[in-house]
Structures are given as C-alpha cells and as structure tokens.
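Quick heads-up: it's one chain on its own, the form predicted together with the partner chain, in structure tokens.
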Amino acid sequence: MMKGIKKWRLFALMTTLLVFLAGCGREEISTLIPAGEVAQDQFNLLILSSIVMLFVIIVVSIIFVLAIVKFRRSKMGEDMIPEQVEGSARLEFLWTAVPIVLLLVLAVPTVYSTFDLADVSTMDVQAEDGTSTHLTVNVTAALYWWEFEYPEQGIVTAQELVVPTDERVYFNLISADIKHSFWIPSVGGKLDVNPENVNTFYLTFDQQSSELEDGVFYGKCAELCGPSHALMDFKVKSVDREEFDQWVTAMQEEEPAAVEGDLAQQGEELFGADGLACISCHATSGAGGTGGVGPNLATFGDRNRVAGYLEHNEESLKNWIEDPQEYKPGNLMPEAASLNDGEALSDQELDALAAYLMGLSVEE
C-alpha cells in the first residue's frame, strides 16, 4: 500500500515536471519566451496577475478544503441541525474590501502598458534629411498571405518579414479582403488586421531570429478567416541593423539578378507573361509596387517556408504549383494545369519553375 502510493506520487512529480518543461512550448513562437520588448512587458503583467490570481486561489482553497473536510455530516451526526447564521457584515466588508485592492494592484499596471504600448507618437519624427527615424512596415493581409511594404524604402515583401533587432518597427495594418489578426507571440501581441480602418502598434525585437533554432520568428493569423486560416502563418528574420540595410539595399536592385542555369531560364520563361503568366499575379522584383494579386516572390530562395508552412525545398513548391488547393484550401491562386490550357504540368517543366523560384534571392 505504502510502495504503490510512494510510486503514484513518482510519477505525479515527474508528469508535473514534464508538463512544466513542454509548458513553456517553442521560443520561435512561445509567449512564456519573450524575444521584444512588448512582449516582455506582456509576459510580466502575465506573471504579475498570475502571483495575485493565485493568492485568491490559495485562500479560497484553504476555506474550501477546511470546510469540506470538518463539516462532513459523517462527522456530524445524523440528525444535527446547525445553526441558521444570516451572514456577517464584517466578512462581507472583507471580501469586498480586499479584492478592490487585489484589482487595484492589477489595474494600475494595466492602465499604464495600455497607453504605453499604443503610443505611436514617435512614428512619424523625422531626421534632418527628412527621412524618418524608425522603420514603418505596411502590412496588408490577404487570403491567406501577408504583403509586407516598406514605403521609406520602397520595396516590397511577402510571407516573410524581415526587421531590425534593437529598435521599435511600427506597423500599419490593413485587410486587402476579410479581417485577419497580426501576431507573433514571442515579440509582442496581436493587433486586429480590419478591412475598413488602419491600425498602427509597434513591436521591438531583441534577438536576431538566426540564434533560434528555426532561424525565424514565427507569425500568426488570429482571426478566423476561412478554410485555411490554420494554414494562414509568416515568419519573422530580426537581422542587426547593419545586415538590413544590406538587406533593404538588395531588394530596391530594380533588374533581379540574371538567372543561372538552363533549366532556371526555362523556368523564367514559363513564369513569364508568355509562358504560363504567373507573373501577372507574382512580382519578382523587390522594388516592385504594392497590391499584387499572389504574394511577391523576390525573396522566395531565401524563405524559411513554402506557402507561409509547408517546408522549404522543391518537392514541397512542386506540390504546391500543381494543386495549390490542396495545400491551402480556400486561397485564391489557381492550380498549374488551369493556367496550361487545362493540361497538368510536365515534370521538367515543374522541375524548371522551382529551379527558378528558388532561384530568386538577395541575401548572398
């Protein structure tokens, strides 16, 4: 009796340890790891509610065992009547009075990160040569992508947001269709993506994404907005300042680097307007314009993913080129062979597009 209570409580302790340890989930995507300022503020307002939560469930739970344990009727009798107590004004001052300062507590951080972390007063301060001092990212969300534009710079991004460590990054969001909701757990919190009105937050990353073990942050849709909302993910490079000017100088390089490789030049044929006509939704080119139909693809060799999810290499972009639905149910990108006269594409030429699709790219 005593051994098999000893083991049940073995194994109570180790469950308990092992939850704790899954319980803090993966840095690129954990609240409980904060990696920006924002979130950190966020984590300890979590850790500041929680330590007052459970003070109320510690007392509430000593009255509640205490009570069930000694006024069991067991223990009782039978046929005893207890006395009929009306209440107390006393303890009714005292649980009253005491939450109001527990909340109190709660409610002046709350208030003041409420504020704080909706302050974009400084967006807009300029320097001397008139160009502004902090990074503003137009963030327009589409079924199911993300366009990430950088006006000061003129280039645009798609599916894969690449920031500055160290520095705020202010953010205007806007829906190209239904509303969508911004998020990346480990930086900071989520801002609705509305179709009627911009709204603007800003998020700090403190950590370069290449130390995670993905290599990039992950990012959200939290909204529920269709069949593949699940599907609905971006990712996040924080790069010093230093490797993202490189990086911003690459992408505003109007003509793309010249492809190399003959079946990537029979790639860039299909792709073009007179092969199968992607190019009349994807942009190739950084320095491109806004609104595309599809997701810019200047980038897309150096992606962490295919599609926002699936992984990145060939076989997963071959999938995806041929029947885009299966892959995301719902999005708006037609499947190969419609785009071929209803003919389903040739392994040569699928091998040929992802030939040149991973291609593209402007990190060295």
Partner chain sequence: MSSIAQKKGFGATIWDFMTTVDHKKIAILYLISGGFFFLVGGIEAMLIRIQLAKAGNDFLSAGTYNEIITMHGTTMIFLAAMPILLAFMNAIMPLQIGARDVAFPFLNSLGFWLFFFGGIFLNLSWFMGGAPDAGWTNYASLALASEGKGIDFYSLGLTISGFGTLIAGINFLVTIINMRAPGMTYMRMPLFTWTTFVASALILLAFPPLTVGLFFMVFDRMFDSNFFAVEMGGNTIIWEHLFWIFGHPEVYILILPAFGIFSEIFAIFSRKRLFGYTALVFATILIGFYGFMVWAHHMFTVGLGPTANAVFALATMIIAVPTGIKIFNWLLTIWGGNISFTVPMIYAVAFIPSFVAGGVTGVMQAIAPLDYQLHDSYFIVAHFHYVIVGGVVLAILAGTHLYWPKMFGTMLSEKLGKWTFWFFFIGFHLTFFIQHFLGLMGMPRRVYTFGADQGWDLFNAISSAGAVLMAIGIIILLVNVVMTTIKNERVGNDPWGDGRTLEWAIPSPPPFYNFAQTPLVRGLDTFWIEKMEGNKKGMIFAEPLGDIHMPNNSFIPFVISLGMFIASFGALYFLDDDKPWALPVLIIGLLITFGSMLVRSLKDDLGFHITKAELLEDAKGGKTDGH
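Numbering follows the first chain given and starts at 1. Note that the structure is a prediction, hence the values are computed from the model and not measured. The term rigid core refers to the maximal set of C-alpha atoms that superpose within 1.5 Å between the two forms. What changes on going to the form predicted on its own:
- After superposing the rigid core, the C-alpha of Met76 moves by 2 Å or more between these two forms.
- Tyr112 shows a C-alpha shift below 2 Å between these two forms [criterion: core-superposed Cα displacement of 2 Å].
- In a rigid-core overlay of the protein, Glu92 has its C-alpha displaced by at least 2 Å between these two forms.
Having gone through the form predicted together with the partner chain, I am curious about the other one (the form predicted on its own); can you provide its structure?
This part shows the chain on its own.
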C-alpha cells in the first residue's frame, strides 16, 4: 500500500514539474515563440498535428471508458456476449475513412509547406543594375565555430550573423570538416551542413533582436559533431535595413579601425608578431574573402560571447587565450604557450591582447 502511495506521489510531482516546464521559454531560443515567417509556418504545423493527435487520444479514451463502464462484468453478468458486428459495412467504412481523413489533414499542409519552404527560385533574381534583390549569406561550419560570408557585399564575419528584418535572407550551407546542422530555433530551421554539397534555404526575421533580453537570437549546431558540439553556438543580430546597410559599409573598410591606448597598441603588435602569429589564422578586417583557419575577428568587440558561450569580458578572453582546450575540447586553436616558444604569456601580454581584441569593433 505504501509503495503505491509513493508511486502516486512521484507521478504527481513529475506531472506538476511538467506543467511548470511547459511555461518555460525564452524569445531568443524557443521554437514555441516564433519570430519569423518560416518559424511561424513550422509552429502552425506543430499545432495542427498536436490537435489531430489530441483528437485521436480523446476519441479513443472516450470509447475505452464507455466500453469499460457499459460492459463491465458486474453489470452485464458472467454469460453476457456483446452484439457481434463483424462484417458491418458501416463500421468498416468508418474506421477506414476516418484515419484517411486525418492523414490527409496532416499530409496536405505538411507537403505544401515542405515544398514552399524549400523554394529558393527567387534567390538569384537580380535588379536592373545587376545586384541581387535578396541578401545571400554563405555559411561555413567548422569545429567549433561559424563563418558568414556576404558575397554580394564582399565582407566576412564569424560567430555573429547580422541580417535585415522583414525580408528573405537566403543561406548557402557547407561544412569545412564534418557534418553539422544550422538551426536558429526562434526563426526556423534546421538544415544539415555537409562537407560534400551545398544546402540552400531561406529565413525571414520579423523581430529586431535589440528587443530581446540578450540583444541576439541564439543559433545552434543541431548535429552531434564532437566533444564540444553543445558549445558550437552562434548569435544573430536582426536589424532594420538602414542599420544593416550602415553595418555593411563599416565592414567594407579595408583596414580595421585604429586601436586606442598604449595597452591595446601593444596587443596589436603581439597579435602580429612572429612568435604568436595570430594574424596568420585570424583576419581583423571584414572586407575580403574567406579561407582563414580561425574565425574572423573584425567584430570581436561587438560580440555577445567569447568562444560562443563564455561571458564577453576580458577575463573570459584571457582564460580562452591561455588554454582553449579547457573550454572547448577538440577545437583547433593551439595553446598560447605552444606558439610562444613553450612559455606561457605574461599577465601584461594577456592584458594587452585582451585590450586589443575587445577594441575591434565596427558598430557605433
């Protein structure tokens, strides 16, 4: 008896917890709070399928309960045999037609949405001056970071995607190493990122990210890709078209803005010095092509996180530079000591590098 009571207590606790968790959700990362046309279409399909499944559960439960109550042995007796309905054309039609109707209710909008969301035929439409009428972003996934190239604008950034609101943004997805998956839960997705072929799709961003608590939407790798898969995040800043054009213009500057302060200037020298040679892996200008071994750092000072998930401050940055494997196991960034003749960087050198990198900004 006590065991039964304990089981019911556990069940009640889990049910209560489930109810509370059902109310959890953050606008910047929840699929249940859509912030774009694609996400809304997918959310509508989720609601439709849930309604159909709930309908089936309710009908089956009602029939089950009625059968138990109406035909229970204590009421009908031991020898009662229910009416035999084998071969009933009406019932045969009913339990054949109803599942078909339910499947059509699910299948028709699902197939329509699948083809509609996969339609990228307008991606290459050009205006009279030869420029594309839609923004296209080439996304390259690597262990464990993301690169975003804007081919029409001639700029490259990493870890933080910047897009205009209220218009379609097309994405060409490819991987630099193994299979990944591109997913912005609040806006739509996900789509595989393969090393062998380019996958293409589009998203729309209906809400400016500045309205969110963290000022960004959160993107994720949704395909298990290694020990730091869970840390392979990126952020999305959605802004109006005017602000986006201003950002593009700032990114198109061939040379990064001059650093300010003696400490930051010392960091700039260290960054390009032969010993560390950080510049050989990381570009500091948004203009130009792709191909860097590491992420482009032109907008590092504007980012929301260090290494995708650490707090964006100098302390986190210094810890990352000293020992990147501690924070993202399996990433390709070497320890600073291995590039500095086996000697760890001094506090002064770490402070200088942090000051320099935090000063890399294109936003006013």
